[in-house]
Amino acid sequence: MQRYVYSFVIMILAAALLAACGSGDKGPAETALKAAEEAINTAKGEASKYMPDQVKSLESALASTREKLGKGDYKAVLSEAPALTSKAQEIASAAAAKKAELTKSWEGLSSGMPRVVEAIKSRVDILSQSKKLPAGMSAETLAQAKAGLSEITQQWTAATEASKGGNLMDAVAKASSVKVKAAEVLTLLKMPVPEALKS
């Protein structure tokens, strides 16, 4: 009987010791989680625009770690929180690089595309006013070119508005569509297609 009591006391002491050790990790775990939350909140402002899937995954991981803190699993929090902080910094850097890449692409497109659109418009206007179309140019082809010009104009306006609104991904995507359509219309009009539109 005495042996059973002794074993029971040992078990109680061991449990108390484990609880003490666990509670000792609570403060550092809370600090680590707070650092991770701050890093993620700082990163996701820009990253949400350029890397939404990665941000969503990071927020899910943060929620899981926060849940572990609530359950008292401080060792898991101490293990996971620094990794979340590091991942948030990686995503922030990748988002900044993506933004720089898109900015460069937009600057290139926005500097050259208006001249291409104007050249197409000028050619369409001249052909529309001609009493006789040049050889190889039919009324149907001209109508296709006009429709293409209308589409290009609308898409370019939308791309410009997206850029003004800070949505570079959408702006570049729309501008890239304009580039493809412009090359098609230039070919219809038998005008030279600039190398920039071929790439």
The other form holds:
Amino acid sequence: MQRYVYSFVIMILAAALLAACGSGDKGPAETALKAAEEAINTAKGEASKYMPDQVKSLESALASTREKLGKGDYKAVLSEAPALTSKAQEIASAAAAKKAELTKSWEGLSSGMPRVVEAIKSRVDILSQSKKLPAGMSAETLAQAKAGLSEITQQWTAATEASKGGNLMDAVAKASSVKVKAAEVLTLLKMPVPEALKS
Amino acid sequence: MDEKKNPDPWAIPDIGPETDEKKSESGADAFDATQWHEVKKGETLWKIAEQYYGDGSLYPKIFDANRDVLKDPNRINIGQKLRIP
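Now that the form predicted on its own has been shown, please provide the structure of the form predicted together with the partner chain.
Below: every chain and molecule of the assembly, starting with the one above.
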């Protein structure tokens, strides 16, 4: 009988010890989660614009870790939270690099494309005054070029507006579609396609 | 785990290859859409305007675009490179 009592006491003590150890992890787990939350919140500002999918994954992982904290699974929190913190920092760095890249692209496009558009406009204006179109160019071709120029002008205005609004991703995407259309129109007009428009 | 089948949702996207915009930094103007014409024997501005515009009477457009090298629309030289606006 006494043997059973001892075993019971030992089991109770072991359970209490385990509980004490577990609750001892609570504070560090909360601190680690808070650090992860702060890192994610800091990264989110720019990263949401340039890599929204990665931010979404990060937030979903944070929610899962937060849930584990609520359930008292402190060991899991202590293992996952630091990884979230470093992932948030990694994403913030990548977003900054992406922003720099897009800024550079936009600077190149915004200085180069207006000259291309101006060259197209000049040729369309001159051909519109012509009594007879050059060999190999039909009135339909010129009409297509005029429609293309109109589309280019609208898209370029939209790209500029997007850039002014701080949406570089959209600005560069729109400017890239202007590049493609401009190359088509230059070809219709039998004009040389600049290197920057060939890719 | 096959990474191709299960891509990392956090994977940082590749920023991409060097863009054309970057090429412009290396010197040559990658956005230059200027069309040039090298004058050949027997050509006149009228003939050049006919070739590019279909209408010789539009030759003043070419003359105006090349006032830095042309003083007289009736005098162009073989080998001269003219801008075609």
